[in-house]
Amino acid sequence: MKKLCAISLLLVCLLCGCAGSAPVERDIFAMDTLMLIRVWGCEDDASAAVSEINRLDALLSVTNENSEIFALNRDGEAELSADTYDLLVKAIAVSRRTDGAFDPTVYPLVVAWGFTKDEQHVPTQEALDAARSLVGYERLESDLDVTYFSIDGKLDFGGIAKGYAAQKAIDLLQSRGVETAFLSLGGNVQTLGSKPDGEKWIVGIADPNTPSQAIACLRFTGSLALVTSGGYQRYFDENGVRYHHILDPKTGYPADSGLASVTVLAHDGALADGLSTALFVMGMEKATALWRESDDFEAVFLTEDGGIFATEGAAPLLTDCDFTVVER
């Protein structure tokens, strides 16, 4: 039997507040989503993380006119602040580790599929070979040695900006003196530290067929980014068939790997934001024999025929389901 967790959003801590140690709480939308910001510190350190997930989204938007990133696209060139330029190097190195499963030059194709405005479409092949014409990370290593950069493709971070907010937001905190705090930034998790109370962390992974309803629950202690991609948290319907918004950079489609979701487990959490992305395209084989090789991340895997695989790091912090044990 199958337990359910209760959970707020996609993946989110059950927590318990401690006596005398209550947590500060910020309820934020930002980078197209509601985010839960919890603090055991001041008022202020808890305005200090908002206002860095803040800045950093208004930084990295790819629809806000005032953003480097949206500049960038629209000119063709632009000079980066430090942020941008090392979020650049973290997605290129993500692209290059996966073959480019994950590619910060995929906004043509999230374009032609109408992701970014709501309306959502099967574009011609037309447009899907012209769209997949500018796709390739590949022509962004040459230029990795300027912050003046240019460009004949488009960036898109959607798939890694959150997981670097969390991860700048967690060390701003920490340089303030924070020991423990709690970040939801939609689909992200991201923990510092261990509860006051002594108790575990609690984090479920949402079930594809229900979301708000948990399959299975992480439970672990200290600081740790956790990070869901599935084709059940964004979608539209056209003719009787359903489309997903996680698109294979090669195809051009959304990615048809028989996962129906997956969570990375790292303690970097950009890392953790762009592998997920890039183990759900690359599907179960791919993904578990780059794990295989890799040292900096544990996984767990949801199939669409509801098979729960765990990499032998995640299989002791599964709890509430019945699961395979991926081994090296």
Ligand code: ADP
Contents of the next structure:
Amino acid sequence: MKKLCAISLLLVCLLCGCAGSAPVERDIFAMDTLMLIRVWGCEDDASAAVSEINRLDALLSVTNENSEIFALNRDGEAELSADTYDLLVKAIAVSRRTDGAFDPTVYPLVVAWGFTKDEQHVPTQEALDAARSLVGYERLESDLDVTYFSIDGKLDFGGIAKGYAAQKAIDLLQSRGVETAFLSLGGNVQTLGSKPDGEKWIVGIADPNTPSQAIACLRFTGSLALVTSGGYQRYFDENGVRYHHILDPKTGYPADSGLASVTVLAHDGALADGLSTALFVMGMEKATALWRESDDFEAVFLTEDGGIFATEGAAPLLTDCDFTVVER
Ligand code: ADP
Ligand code: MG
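Given the form predicted on its own above, I would also like to look at the protein as it appears in the form predicted in complex with ligand ADP.
Below: every chain and molecule of the assembly, starting with the one above.
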């Protein structure tokens, strides 16, 4: 069955645009990942989507010394552009909904673990405590001003920026009259409209043990954002223990919730991205409780012991695997 649904998330994505009238395609490297942009439109439409993603990368990158976020983290204050402000508001909303499982102030912890510079290591307890004392989205709730913002801490939009960029690129394409597009921004997939040939979009969910292979597929028509967060995406091993890049702000350690990955389906790219990170931190029980009280996302959970669980709205889309339906 697995082989039916192609061998990797990216491969599945490549396959799904092949049928029908020929789209314009771009491969780019931005936001520290490979991206595929496929637009059923003209060359200029594809170029506009690429420019939009690059523009947001330049604004939001935590490591680019010329970015707005870099300046904010360095100086503790900055004039925020409309996009950075918009994303900050969205990020805080996800933090509140998830009781801080998603937290854009997590950056001191990300630095302590060395994830920004590929110098990964287990931090000393002292370094962890110092970093944790600077983390907490609550500190962002006051003083939110469109033009000027100051912060006693440091921001990292790594858990939401790709989804925001995908959404903004889709919005731009739509405003240009494009009716169909497919974006794959390093694990963040977002579609606009349905394929001209009437076939369904097919997006693979990576097998956490063999990420180049799909363990299941999602098949659907129309516009949707699908974002996966998983511990297998970036990690290092030290003294025989694996440490990944999605941190639990409450412990300061990589989230250890029993989940291997979470795929969130939503109509907004930033929401899907922020929530995928948050639900991964929260674990099945808290994540499904949040889903039950929400009406703006669906999810597929892969557990560390090999289980696959799909919320009621995701279940009809899920194929090529055995799974359990999470009921409301
Ligand atoms: P990826 O970006 O690898 O696709 P995610 O969307 O889950 O996966 O984002 C992970 C990134 O988000 C980390 O590399 C880090 O920069 C940041 N991050 C880590 N833990 C958290 C957290 N609890 N809340 C918000 N951002 C986080
Ligand atoms: Mg995310």
